[in-house]
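Encoded as structure tokens, the following chain is the form predicted alone, with no partner shown.
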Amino acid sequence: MSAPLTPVEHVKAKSQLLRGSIAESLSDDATGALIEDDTHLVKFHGFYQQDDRDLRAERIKSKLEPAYSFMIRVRVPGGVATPAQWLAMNEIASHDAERPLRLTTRQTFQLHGVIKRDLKTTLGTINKTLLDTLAACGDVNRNVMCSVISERSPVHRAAIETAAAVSAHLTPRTRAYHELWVDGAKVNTGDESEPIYGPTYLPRKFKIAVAIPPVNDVDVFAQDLGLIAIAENDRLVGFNVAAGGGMGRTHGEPETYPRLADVIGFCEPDKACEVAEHIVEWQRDFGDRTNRKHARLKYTIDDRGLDTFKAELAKRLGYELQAPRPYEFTARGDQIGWMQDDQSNWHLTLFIPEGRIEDRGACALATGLKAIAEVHQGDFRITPNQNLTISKIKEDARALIESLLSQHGLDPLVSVSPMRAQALACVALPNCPLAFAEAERYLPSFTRQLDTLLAKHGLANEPISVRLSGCANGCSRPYVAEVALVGKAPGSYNLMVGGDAIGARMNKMALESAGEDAIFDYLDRGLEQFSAHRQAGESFGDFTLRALLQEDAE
């Protein structure tokens, strides 16, 4: 007897292509929450129901319902937004959200603390900017990532065009989104279907990224589907296809695990959408709909076998992928500061603390970026490391941008330690319902202390990758970091070390359920040994795997 479908599968099946009873939920003024079934469906529309966990106990004591609000995520393929869109998102955050605008690890915007009565207005306003939230969450392909500086060369420009094309190709076709948030009325234009997803969409979320060697800033092997750009004579000739990556796991459940994607072949640029479509459809047909913790592509591949997956993909495509082409990754972080491209345009990457766009004391970040957006003629590009690139600045405009940086106290954001520049954290507490421990709110303290240790051991410029996650689900991609904290309980983390410097190797457990003192004692000892005994060109992750973890095992 086969296992029953999960409750979420039944919700999707009866939802009428994601409509459910969302309209009725919105009109119920007696509660700040949605009907339970609708909380699953609204994820496909780009937002999650949450409550403030800092206030939960107090409100229960006062016999009040939780302080419900909603996190809204915008879909921004490749992280590219216009200055007008930046201004609009900043304005929306200042009026409709409880917390400042946030840049995410998937190169998009998040709004936190939007209350139910403002949802329709907020989503409608986002759509007026020519952005949307459709498929930013839910059991579908989510925001497609791409290396940020797409104007550095013709290869970058072609790769980001592919990211946008794949995103558009895999966008759900349901008209429910426009009916609820844009048009306000049901549109009857004949038959409605989801040719790629079907009526119950995917078993779980699906993530895609386009990487452009030699920089793996998108953590391409942590994705369900990775496209690694292959260039010849400064021209994009195609992509190596990597499949089956994913970071999510659950504490205490060894059948759940992070996995790196396998490189399975090569396709030409005009085949990228077709390859992505058939991999998504294969996962739609064979992914586990009886256990959501076992429903990602990585488990489907492992259950059925990589060779079976490749053979069935070839059958669907009508051809086999070509053999993978040579490539090399040498770095993964953002290059903070100024960079010039092959067309003489300038690109300025600013360090954004915790990805939050807010004024903090003398550093008027939100105000300064607003002033820049009002005069800038290029793009704003969100990086996979939660930083921001002001892109395509003309030579004669650079002085103006530099002046605005100084006027608003943003000069320190042009120079920051290599470790801090790429340190990531998920939101975690107080809003995320899955979080066991702090992440975003702990990141500034953690990295300050780590910077002190790095300086102590003569390693201030060492580009160590650091990730903090409030739970094991891994939204900050912690399992491919050189140093990562994975929350177990308030103030208690698993310390993971030994990932490589380019995101192509997973780390290992160094300490389990450890507090801050134990974590920094371990890192202090490890950095001291690394400084004294590292081999030529050896990264901290490579050293910990070669020496420190080996010593611990003995």
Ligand code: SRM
Second form
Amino acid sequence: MSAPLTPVEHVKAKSQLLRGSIAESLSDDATGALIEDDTHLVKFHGFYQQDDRDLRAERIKSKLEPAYSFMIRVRVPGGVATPAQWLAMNEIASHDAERPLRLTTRQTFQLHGVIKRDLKTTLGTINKTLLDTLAACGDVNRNVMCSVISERSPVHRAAIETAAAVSAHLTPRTRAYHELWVDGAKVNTGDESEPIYGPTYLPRKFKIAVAIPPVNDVDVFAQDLGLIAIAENDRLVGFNVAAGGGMGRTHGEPETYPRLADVIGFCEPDKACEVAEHIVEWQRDFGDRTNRKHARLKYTIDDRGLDTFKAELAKRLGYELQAPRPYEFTARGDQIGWMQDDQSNWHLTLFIPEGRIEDRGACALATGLKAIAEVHQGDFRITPNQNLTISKIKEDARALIESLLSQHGLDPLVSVSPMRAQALACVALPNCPLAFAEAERYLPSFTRQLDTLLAKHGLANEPISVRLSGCANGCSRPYVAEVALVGKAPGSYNLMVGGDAIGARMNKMALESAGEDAIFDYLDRGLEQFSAHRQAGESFGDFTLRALLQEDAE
Ligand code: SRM
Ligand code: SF4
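Switching forms now, from the form predicted alone to the form predicted together with this ligand, please provide the structure.
What follows is the whole complex; the chain from before opens it.
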């Protein structure tokens, strides 16, 4: 007898293309929560029901229902937003959300702490900005990422077009989203269907990123589908296709594991949408709908075999992918500061502490970015490292932007250490229901202490990649970092080291369930040895793999 489908599959099947009883859930004023089945469906509409974990115990003691609110995720393909959209998101966050606007690790905007009665207005307002939240979460293709490499602007332009086209091609066709949040009126659903997804969508989430070598800022090998841009004479000629990456795992369940994507071939730019569609459809047909922890593309590929996957993809496409073309990644972090592209436009990348857009003391980040957005003629780009690039600044506008930065105390945001500039942390506590330990709220203290250690060992400019995740799900893509902390319990983390500097190798366990002292002792010793014994050009990740982890194993 075959295993039963997961409960979520039944919820999707009877939802009438994602409607369920969401309208009823919203109109029930007696609770701040939604009907249980709808909590799964609203993810496809771009939001999650959460409760404030800092308040949970106290609310239970006072016999109150949890402090329910919603996290809303806004899809931003390639992280590119107009100044008008920036201003609108800033405004929405300041009125409707409890916490400041957040830039995520997949280049989207997130709002935390929106209450149920405000959901409709908030989502409606977001839609007026020409951004939306449809498919920002749920068992569908999520926000399509794209490298924010500014000095190669013709290639970036073409790559971002592909990211937007793939995103549009894989957006669900259900009218439920417009019915509930935009038009308000029920639309005749007679001819409505989901040509790519079908009525039960995918078995699990699906993620795509476009990387532009030499920078692997999007962590292309951590994606279900990675498209690696291949350029000749600064012209995009196509993409190497990488499939089967993913980070998620569960502590103590070795049958769950992170996996790097395999490069399976090359396609021309005009074939990217159909390649993505057929991979998604293969996963739709063969992904595991009986176990959500085994339902990502990486497991489907491993279960059925990479060769079978490639052969079945070729059959669906009607042709084989061409042989992969040569490419080289040399870095993954953002280049903080000013940079000029080949068309003489300037791009300014600012370090955004923890990806939160808020005024803190002398650093009036939210106010300063608002003032910049009011005059800026180019665009904004959320980077995969939770930073922000103010893009396409004309030569004659640079002085104005510089003076606005100074007026708002933002100059320090272009002079952080390379380690700090690319360090990532997931949200974790107090919003994430799955968090075992702090991540976002621990990042400033962790990186401050690490900066001190780096300086102590003469390594202040070393671009070591550091990632913190509050649990093993890996929302900061920790398993491809040189140094990662993965939460086990409050104040306790697995320390992972030995990833490479370009996100193409996974790290290994150095310490299990360790506290801060043990972690910093290990890093202090490791950095001391690295400084003394590194080989020419060797990264910290390569050194830890060659020397430290070997030594630990002896
Ligand atoms: Fe994630 C679940 C936050 C990027 C792997 N992730 C969650 C939830 C929704 C918790 C939940 O299911 O209730 C978190 C909400 C916290 C909150 O309040 O914001 C959450 N994930 C995030 C974000 C906001 C982290 C951040 O601080 O930036 C990122 C939003 C991305 C976006 O804009 O779309 C985020 N999550 C990722 C990434 C990185 C990526 O996509 O490049 C990963 C690893 C890559 C991957 O998917 O393999 C990731 N999130 C997960 C998983 C594990 C999935 C798996 O295959 O096992 C979960 C748990 C789940 O889905 O059941 C999860
Ligand atoms: Fe939550 Fe875990 Fe993701 Fe962090 S890694 S946001 S704790 S699910």
